[in-house]
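One chain comes next, on its own, written out as structure tokens in the form predicted alone.
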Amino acid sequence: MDFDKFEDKLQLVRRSIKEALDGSPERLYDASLHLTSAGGKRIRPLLCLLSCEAVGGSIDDALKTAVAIELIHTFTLIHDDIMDKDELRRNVPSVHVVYGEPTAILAGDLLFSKAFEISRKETIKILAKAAAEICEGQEMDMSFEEAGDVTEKEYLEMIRKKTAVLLQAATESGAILGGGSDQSDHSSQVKKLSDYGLNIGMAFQIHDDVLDLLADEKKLGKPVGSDIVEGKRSLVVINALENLVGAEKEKVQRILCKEDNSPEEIALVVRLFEESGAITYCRDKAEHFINLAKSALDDLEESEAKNDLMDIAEYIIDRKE
């Protein structure tokens, strides 16, 4: 999918985000604009601003609460760096690397704090909603390394808390911000575009349990097999142990649990992965969220910015990175 086409919506994000991020002591400033500089698609803010346009609102109405929404989840990627100590992001080094922990700390809690401090009032609660789901669905997925056996129904909800609520946050944001039917009706622009962005959440996480195994390292901006490596309960580890017997499962099992696993068993993991059928399970797993997405814009009247949004559905699957 060609981004180019939302430059001047980016730009505006890009710009309102240095402006809410400017100011002293400089370095710790300075740690909070580091993942921010060094790129990413920006699709929640994306979301927050082209939902409000597909229910007739204008992007001024959602802009503080779409650049909030990126805080938010920048807070979150330098903290998840700290507790899984992955040293590189977005093809560059995280936070902590360059600033220290505590300066990290402190930057991801300066970002979750300036978030709430420029959000649109309307939107606070849903923010912070979201916010808190987030930290329950860390610790999820924190404590399924540990418990062995972990279900399919489990991992869909803790994916559901530490990803999908804050695409739906933005999603229902926008709606909402662009005066959209009343939240309260389940047939309403708001509910269905809340929908929306909860589907393509779910179906986001999904992809990237995928693309930690199988995508190029310089394009995904961050080592692959680092789940395997930190012993994740993925969707793709509880389909396969599911599917695997004897041998080959204690294999991926005694891997899973070990620490400093070597390139050679991480790349043997990953072919016991794609021989059990688990990597092609989870690809129809997130198409499945993606139609269900989509299906949810259905009754929105056409518009480009609905367009859009059926675009960046299909685009959650198809990317490299």
Given for the second form:
Protein chains: 2
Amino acid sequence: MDFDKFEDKLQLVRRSIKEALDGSPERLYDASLHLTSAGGKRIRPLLCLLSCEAVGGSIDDALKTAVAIELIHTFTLIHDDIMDKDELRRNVPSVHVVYGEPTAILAGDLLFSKAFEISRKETIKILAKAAAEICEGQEMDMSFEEAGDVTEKEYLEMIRKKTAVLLQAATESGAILGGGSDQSDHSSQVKKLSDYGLNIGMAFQIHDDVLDLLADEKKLGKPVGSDIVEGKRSLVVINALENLVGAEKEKVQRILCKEDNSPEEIALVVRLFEESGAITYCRDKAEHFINLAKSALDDLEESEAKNDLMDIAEYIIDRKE
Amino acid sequence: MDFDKFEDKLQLVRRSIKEALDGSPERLYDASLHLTSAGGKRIRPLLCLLSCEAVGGSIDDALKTAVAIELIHTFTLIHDDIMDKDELRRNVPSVHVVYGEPTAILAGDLLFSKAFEISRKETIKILAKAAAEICEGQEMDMSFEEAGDVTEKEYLEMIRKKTAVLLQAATESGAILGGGSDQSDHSSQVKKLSDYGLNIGMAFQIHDDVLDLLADEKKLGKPVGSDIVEGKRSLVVINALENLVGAEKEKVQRILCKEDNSPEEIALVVRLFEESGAITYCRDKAEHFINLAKSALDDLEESEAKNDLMDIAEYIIDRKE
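Given the form predicted alone above, I would also like to look at the protein as it appears in the form predicted in complex with a further copy of the same chain.
Shown next: the complete complex, the earlier chain at its head.
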């Protein structure tokens, strides 16, 4: 998918982020801008702006909240990298590697504060609720690394909170700010766009888990197989452990439990995941959520923004990075 | 000062905190409640409620925001303890000591999210701005530990951000929610209560710095002299280094720069601080801010809440913990 067509919108977003993060002490603001300067697709603010347009609103109505959502996203990346001890993100050293943990914690906190400083009042409660659920999801994710027996249902609830709610907040907020039809009605525009965001969010995380195993390291911007090294319970792992038996299952479990895995061990696990059918299963599951997302938009009036949202849904499960 | 008279208000606050922090995963919510269960004076929510009453409002109007402010305060304590490697707080092990750093970071983030979830809409921007300034102040505080030459002016700006703005947010929010007279007017009730909060906040931090040197360890709930060990640039340190000369100045500088100080070294530094007049200077400075705070309330109509705010101003610089 060609994101160049969104360049006008993305430029507005980038400019607004810089305006929101212009302060002192310089070192703290530099740290808070570190990941933003390193790129990122800014898919969340884009979804917010497109959802606003899809219900007939102007992007001016949604810009501040769109930026606030990107700040919240960046805040979670910075704190997650500290918690997970991930040293690389978007092909650059993580914030805590460059600025140290104390300033990285603060940079995250600052981004979070700024998000609520700039967000439109109408969408603050949506953002705050999403942020709380992200924390719950991250705690679940960490606890899964210790728990041996995570079910698919538990995993889906975890990624709903950790990943999907923020994409849902983006599309729901955009629809509200664009003047979408009443929120309480289940067939309302706001509800439809909220469902769209939730479902692409679910697909996004499942696809991310697959990418972590199969992507090109340069494109991914971080080491391939890092989830295996960290022992993360992704849907691939859960499904593979359901399907594998005997010596192969034991091999996978042993490698997932230890921390310093060789490239050969990682390659072996990836091969066993593929042979078990787990990767195909996850690709199908991601596609299922994308289909739900797309059908949520069925009744929406035709528009360029609606088409873009349809394309983005496809992109979510096609992307290589 | 006897806080028992506020027991009804404090009970409401405690109950509301528990209601706000009732969720799962249990471990994350336990971590976010850890410091709250260990006590604390809850002076910020109290100030918010009293400011609301002092302008004729009912505490129901301000309760949610009062609780939100306490959650923000607790969030900063948890993250500060990680950054400063402080292992004791309110006489119990810090959150990161009990739950580990990852969950402690998240528990702080969760409290922050919940604060914005529950805050009254009218006061969200005030809280968000205060939170951003707290981050700036904490970064300044950390950078001072490395900088040799911090001026009194820089220090005062640091504590304004790190400490005073949240007390100011508490009193200002309370006044707004209580229906205090127009915010834009400089002689308005909202402005007066905002000034009161700012000035008691300045005094609060200066008194805290003195307490860190002179308090009873049990009452303080953390080791005495920890600021010396951490090399923090408090107003006592800044003023003492201005007044001391020769061998005594060098001794103090040497001890502040190293990390493992003996009890004798800490006692020596405290004695030199006293002899230099720095502690008297700080006590006078704190009193100066308290006088400003009290005179800000001069024009406010007499009420029990106003009297309580006057008493709390006195308490700020009399307290032993």
